[in-house]
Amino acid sequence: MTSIISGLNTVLTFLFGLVYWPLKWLGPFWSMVALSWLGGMFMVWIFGKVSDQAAIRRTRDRLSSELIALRLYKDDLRIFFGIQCQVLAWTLRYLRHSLGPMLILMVPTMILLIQLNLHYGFRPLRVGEQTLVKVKLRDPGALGRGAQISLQAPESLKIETQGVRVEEMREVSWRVRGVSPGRFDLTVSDGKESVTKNVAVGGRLEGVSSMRTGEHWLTSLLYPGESPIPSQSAIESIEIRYPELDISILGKSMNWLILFLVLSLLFGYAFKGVLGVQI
């Protein structure tokens, strides 16, 4: 399973890439202005071609002559309750056929949805700035045995502290600081076996991967930056708490998230029209 996690993660980091690459010089704000516009697109076209478009519009136009009826006979009551019955109707007609499209739309965007958060979660570690590295092991009891969990990294990342062990969640702890700019690879060992985890250093908005983790698929799913950890290492994860990464709007910050999810609705709905799309 892990050799399947890590093809796809592989295919849909290069395909997500291919479209990113040329974007990305526009610095954070206006590359996630045009990936919103295109995810916005996207979403809407494959709405359309999973959606049954003759049915939707069936249902708005017949909803929207409901809706100029209340306001017509609004000073008759008995017509008046009676048309909200209709509404209602057709309403939940409606969302009967936009349901089963919307799930299927749950795929796509999810797979968008954690490319984005490897592009634009967090950001590299500036030179000076200190983080916290976080290793977790399988074993429940492993720390508690003497377990000889050791971390080691190249010049440009030096270790500022000794391992931190807390048993009971199974994880050690550094500190460490970014010496100079890269990107590179920390090792940590066991005593028995190896693992690498990469770390990135100042920089231009690169894909920042926080965790290399093999605890379970979908796990590995959601953090594609590396392969997933083999099931037969002691150790299950390695977390770098990388500063996230804000957009700065009219000198005021926001998360991707939110920035993408307004712009990708907005423009989503407002080139409907030009797809032929009915929402």
Second form
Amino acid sequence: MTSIISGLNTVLTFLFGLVYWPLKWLGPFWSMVALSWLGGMFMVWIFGKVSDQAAIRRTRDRLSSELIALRLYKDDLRIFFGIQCQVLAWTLRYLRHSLGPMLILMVPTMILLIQLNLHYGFRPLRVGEQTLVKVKLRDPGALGRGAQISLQAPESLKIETQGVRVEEMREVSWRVRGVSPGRFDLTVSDGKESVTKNVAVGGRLEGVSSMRTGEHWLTSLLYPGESPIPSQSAIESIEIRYPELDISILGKSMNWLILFLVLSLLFGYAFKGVLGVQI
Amino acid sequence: MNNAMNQWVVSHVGEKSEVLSMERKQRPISDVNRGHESPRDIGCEGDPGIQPALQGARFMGRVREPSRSLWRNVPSSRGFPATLLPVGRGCGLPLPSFASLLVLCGWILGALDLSAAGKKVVVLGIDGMDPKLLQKFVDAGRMPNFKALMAEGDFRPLQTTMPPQSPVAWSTFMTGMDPGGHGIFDFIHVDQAKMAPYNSMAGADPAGPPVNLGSWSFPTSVGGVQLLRKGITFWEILGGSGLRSTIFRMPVNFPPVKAPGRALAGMGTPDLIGSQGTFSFYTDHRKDWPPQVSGGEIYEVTIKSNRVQAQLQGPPNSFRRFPTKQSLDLLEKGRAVAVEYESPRMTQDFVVYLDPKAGAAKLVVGDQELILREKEWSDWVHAEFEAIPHLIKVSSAARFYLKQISPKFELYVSPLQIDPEDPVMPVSHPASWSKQLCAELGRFYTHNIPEDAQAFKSGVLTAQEFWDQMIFAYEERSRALDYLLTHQDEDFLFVYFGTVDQGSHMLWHFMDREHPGFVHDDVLKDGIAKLYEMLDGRLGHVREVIGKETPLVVMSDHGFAPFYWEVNLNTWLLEKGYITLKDPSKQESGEFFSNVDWSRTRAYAAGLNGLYINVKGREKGGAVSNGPEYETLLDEIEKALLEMKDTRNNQSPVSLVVRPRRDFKGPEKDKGPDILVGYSRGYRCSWESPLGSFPKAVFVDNTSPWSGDHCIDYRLVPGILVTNRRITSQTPTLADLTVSLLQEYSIAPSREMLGKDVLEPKK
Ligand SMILES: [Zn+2]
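The form predicted together with the partner chain is what I want next, because the block you gave corresponds to the form predicted on its own; please supply it.
Whole complex next, starting from this chain.
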């Protein structure tokens, strides 16, 4: 399973990267605007492909004529309630036609959001900035039995404390500080085997992979930036508590998720006509 | 910016000088530089169109403040070249030609350079810098920059106020009035109708009457805070003439007065819970500590499997109310009472995971995680308190100090700050400025006095820990000074440093062998001198940045003296028969005069220098009639105070008595104490006396780390005045300095101002 996830992550990250690479020079905000536009169009296009467009058009037409009728007969209560029932029925029919495609749309949306989280969730550590490296072990009893977990980092990252062991959370954490810019690997070892995790200090303001995990195939899918940790490893995950990437415009910073959802919906709605898709 | 850049700016801006000089003529003030326009005056906030031109200058888009229009004589364009002015409101900057873009660049770069030609005034306010110590360190060759400034201009002791307490002295500096004018007589004032002490600097306006729904309570209007100082500050007067100021951490300016420019509040700003700074201390050995410590709260915690679960105690949640314990007890006993309610305090949970082997711990506060080694300070940690879940939150920040992991667990948490990034109360003017400062400098201390002398005094922090904490606060200020110097686009800049004051209070006993609390410490014996040296370094930097032409004033509000002996003034009044106790056998117990028989009490002491007559109709239990009885009593007490003797060493502890109603001017002079006591060098009011307590002895050796002080006879603790101007008076006063600063801009002082111009104009 690990290798399937790993392969899938590689392919998806590569494909997203193809789109993202030419946009990333625009900076976090404008590249997010561009991706939201592309994302919105993509969603509408898929919706058009997976839905019964003719049925949706028919339902919508019928629904709007019922609504007109509702206004015309608002004085005749008997007819009015009859039309009300019709409106309800057609609304339900409309929902039936769109619900399936919506469910199908969830899959590409999730993939997109996972990729966006990788590219917009966190930023590299600044030189001089400190944070934590957290290592989680698989075996709940390992720390109690005195497992020796060590962390090695190149000179660009200073390890400032000994590993703080929290038995109840199967966790060892270190405080680290960025010393000089670069992209390099940390090595975590339990004396028998070593697991690496990449680190970013300084450089371009871009998304970084915060977690390398082997906890479960689903969590591995959520963190596609690095290959999953093999399931036989004593180390379950390595996380770097990077600061959040600040997407700001005119001095106002905003959350990437909200920004994407709002913009992609707006773009999708605005361009549905261009794509000839009924929503 | 270097001179080459200046010249570039001058030569390229030269083409526009006609427009400038026309603008200058509109200004009533001579020689005020128009080249230092704020980029904000373009009227564009972060307009992407002009950003590239501004990048080198680190422009922070700011909105013109609406209050601006309230001020007289404010030229609408403030001298910005007409060709570049936006049309209408908003960000519609007309597309400038390449030439005007160049001019714009030069203009903005010039605006950020203080050494460019023209008048700006810079004042460094160094709380508590003492003229004798300054001279001593200068003579020892430890303060080359002060020496150079003195040689270039002048140096005099600066006469302070009576009482020489910081809030009083700074208020005089700001307003040019004595306490009779600005109404600040002490750190602590007394509400005589209730016989309750209160903070003299700021007070709370209560919220509107609440609508109660069970345990929920919704006020009908929002409460506020109010600055209690009276009078108009000199920078408001500057603002009235269209001049803008940056006032950084001026004491007794919370909430900051709304004058053109920017201000960050200083001493007198409460912490989040509304106190003047309450630290928290968490330990599993609570019994090692007294039940109560001044300036802090000590909490008992337990360690379970190397885990400590605790809470930060925030302010009361005014949206919730629960019956008080007292009410519930009475109800339970079947006694019908009107139920009294109180608001529970909001809390923020935090967890500490200890790893004694690693000598470190992981702290989890909200969604933040941090690791501290033993004896290590954290940077600012954000804390949030929820008033209404998911709806109303109060933001704060605190610093953690992991004092000890084992054998005892000890964790210090700084007073919870009003978060400058999301302030719940107005710590700056405009309100957004603290947020902008945060974006540039990171979070910073906002409350009253950041240096936690109380934690040191109570033993929660050691001298070395206090030193580290003080230096952290100093470095925050220092970074702010650097930032303000390079981003100073206002006409007047004031920056306050409190380090020397707090250091002199707390480190005196390391340098003075005669002090009853003398402690030998090879490093800290030089502590005060080091602080003076640090400020000397800052002065050097300021001089470098602003150049010799910019008027520079370095001043302090008062000097310093040793604090050897405490005077229990209330005990003295008791011994002299002015106070009668209800139960003399319980002389040493009871809070704030609770054991006093007011009907047989004629005078009492409150605050650090204040003495009040128990006047009928003014005090809650007044016993002395206004008129001849009052006057005779005042004369009698004045005489007795001056005759007071410390029989242990045959010294006179009091060398001056001031009577505000007789000696001060202004409408507030009747509102303060009836007598201000000026102690002799070495003496000061005790710790207990201002709190209305009656320890047995009148005179006590002071062995507390709080070993230096200045709340004595004002003539003994003048401040300093060092400037690159000649000082025309041998005895300049704080009030003179106010007038002199206005005169720098050729602005006449207000009628209420008591001083005179003492700075010779630069030739
Ligand atoms: Zn002071």
